[in-house]
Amino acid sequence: MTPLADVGRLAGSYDLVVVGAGPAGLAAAAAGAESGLATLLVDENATPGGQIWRAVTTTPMKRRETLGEDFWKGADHVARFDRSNAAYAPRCTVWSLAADARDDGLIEIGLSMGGKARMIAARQTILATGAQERPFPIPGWTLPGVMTAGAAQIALKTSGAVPDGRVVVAGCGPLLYLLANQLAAAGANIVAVLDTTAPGALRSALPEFGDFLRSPYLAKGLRLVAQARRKLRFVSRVTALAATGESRLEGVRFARGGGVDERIACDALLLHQGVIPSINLSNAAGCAHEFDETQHCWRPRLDDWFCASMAGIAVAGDGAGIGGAESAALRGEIAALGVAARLGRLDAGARDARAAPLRAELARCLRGRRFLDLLYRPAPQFLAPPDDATIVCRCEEVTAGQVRDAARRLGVTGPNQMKAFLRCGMGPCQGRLCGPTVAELIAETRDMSLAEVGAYRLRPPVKPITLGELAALPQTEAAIRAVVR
């Protein structure tokens, strides 16, 4: 596998091409090239790995309990995608994927790479475009300082940088006690974890304890939480949370209960929620969501080879639905099954065969997994801030006072309807970090379910490109109708 380094190494057609490099990705594109298909794999990072497995390679943390055995299992997954002949690029972003754009039935794709723009065609894709960390607005959220618990997880996997000074760690989730034992092991000064699991959740959980004590999370959950809490000050039952001070952040205000007020000084708060799919490209492609009650959150409408409702698109690992890295590989590797079985490289029974195993781990992988996503579902007040003042649209500046208004008082009834009002979702991120809470304030004000309310339409470019990249795409049809759809 050698990396393309600008786009003119591209071809301009292929079976199969699949955008994101994380366990889905990986996976996907391996499958895809050892069928026999033409596969490119693109991916925005400089190094293949997703957020799970990010810069496994590359990372300068060595020590492995520094960032634990799960981290380090991603290196067996890229040393068999470069065993491939899958064609891949890193640092090319997609911002544009349309399957109903041409006659000949080909997938038309929009590819930024190296300050230039170029149109591909694809018979099939496979969009494994990951997680992103549900948005947490509470007052103070965009003060220096702060930051998700995400973007401090990259700086360590990939420079090997913690955060200085006094840290707290605030949300809730398995991910929130991982990014703590990490931090911890790497030198980081946590003083304190700041627990936001809704009162009431475990008992909302329980029902589906019992598949949870056979899961694979069981053992490795208990010895994550025990690890942490021995190192670690931790701070449950915690209802309500502000980031504090004037051009930086200097603390953090917090309450447990009904109770008063408790302030801790710090100078970095990492703040995190759980993690929700990543649909942009999905949606802006025209492929049919539907709200996910119990992860609370949109995802695909998919069958059972992940093949969404657009023709030749399918989508797999936490994309289609959080589940975790182990399954998101496996999603991936079935996924590109349905791929090669489509366009004629393996029949059905031979598809069925080499999918069945993999169909009966993905199971194995996905048990208890209800019983977290109940267990974490995160508390009413951090999905739609009670403080007016919280900027929700930080793209724009929008906030959560504001949106309830319009609401309330010009009868605004889903995301799309507010977008035209406040500017919200229009900024670089186009609604990837105030669409659920959009939501959700629209929901509570309303009294509608987040079903009702809706998500942003989008379309491309997904990602932000400039005139000179749009400047440098050949004139040919394909682009001509990227640039004007």
The other form holds:
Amino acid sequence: MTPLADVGRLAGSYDLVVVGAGPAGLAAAAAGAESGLATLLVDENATPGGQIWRAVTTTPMKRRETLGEDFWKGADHVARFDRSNAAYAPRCTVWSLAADARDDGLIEIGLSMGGKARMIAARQTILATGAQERPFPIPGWTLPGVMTAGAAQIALKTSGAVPDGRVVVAGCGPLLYLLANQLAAAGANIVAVLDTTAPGALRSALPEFGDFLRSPYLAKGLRLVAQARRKLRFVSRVTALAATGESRLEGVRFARGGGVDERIACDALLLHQGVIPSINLSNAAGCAHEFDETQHCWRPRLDDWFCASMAGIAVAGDGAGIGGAESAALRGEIAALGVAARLGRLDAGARDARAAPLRAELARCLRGRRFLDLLYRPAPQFLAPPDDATIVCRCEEVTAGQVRDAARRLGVTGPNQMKAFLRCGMGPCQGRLCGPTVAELIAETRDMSLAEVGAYRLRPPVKPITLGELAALPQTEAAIRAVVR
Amino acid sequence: MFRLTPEGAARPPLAFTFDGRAMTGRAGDTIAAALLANGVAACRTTPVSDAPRAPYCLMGACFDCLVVVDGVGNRQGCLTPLEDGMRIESQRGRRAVAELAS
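Any chance you could show the form predicted in complex with its partner chain after that form predicted on its own?
Up next: the whole complex, starting with the chain shown before.
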């Protein structure tokens, strides 16, 4: 692996550019380079690992039991990538990705690194942009002191830091219980775990229980929940939740099963209700997406080799649908075999033969996932906040009431029209934190399905870039002729 | 807001300032992590209502950790590694037109 610290040191074109250095991206880049492709891996962070293996090579939390064995597995994947011939651009942001207007077969990628922008070309790309936590819009969720559970986990992995004072963890899903255990092991004072798992969810998940019984999740999951329940104050069937405080968090107010309000004073509230694919880049590139009813989120529409609807773009890992780290690495590997075949490094027979055991392993990894997806599907009141005063778009401070009003009274039928009326989704996060909620509110108000409502249509740049960086890019003859008279 | 575990505190120190106050981070910190570990409650106020905000997702998605780093605004604190001697300022509300023109 060759690390590149300056955007000027990147080649002008690569056979394969992989975006994101998490499980899928590391596997895809290593496999691509091993098959002889000129491969570049770009990643926003300073060290490889993505979120799940965040700081695996640099974390100060060296006692293996604190972060757990699943975290340390990442070290082998990073080591394999390190041994490969791939180029690696850390702290590098991809802000656009599109078919190259000058060359049909190529993908043009806009990068920014150390305050300098650059356009490079790729014959094939694999987007491994991973997942983000599903928005959890409750009253008071913008107060300092309220964070995602994933954020606390990142602070622990990268800096060995834990939330100070009284900590409440709220929501549902395996990652929530994992984080509660990790933080407790690192010495945080967790005063309560408020579990929002919907009481009816177990019933809808039960038909999938057989698969779950034979899955790798079972033992791991039961251990996590049992550990959290044994050591921590565990409050089940939480049906309402609000963060309280004036200029910063002072406590959490909650109710169980429609009962009376209860309160806990706290200094930190960590929220989590599962993860959803990060589709900003594939969406802005113009790839077709579809709504996954089971996982309750949008994902890119892909073929058997994880190719998206646009030529030259494949999507691997949780960015293509949530499956966890192991499945992400396998999908990255399979996507790279597809690329190698499309670029003539492998014939179809060799490709299929090498992919077959990976696909079998992938099927094993994903067994039981449906049970978890259904069990931990967020309750409706945590997807579309009932309290109209709740902020939905954190950037532009648009409330649930405003979105409902625009949908009802003004007849706004989709998220893109909603942008024009309320500016929701037009702040710096570009809808990452409000998109799903705005769609839920429109669907609820107008009695439509989420698939009908649709999602924000995103456009590059998908990450902020300065005007100076854009202006400093070399211009094509055609672009100059278009404006100079 | 956050405190360092003994393992976290054992990393080499890095000196920086936040709104003129001298603070100490640790090698490997992002700006956002260093601010949280120094007890900074809010790193910015919003352009819409001047409400205080602090880092929320720490993974580059929410943009609530925007700060001014060595004079450059709108930097994502959670994606920017802390460096020795950095001058970090909170990002206050919306920018005035006069400031843009100057």
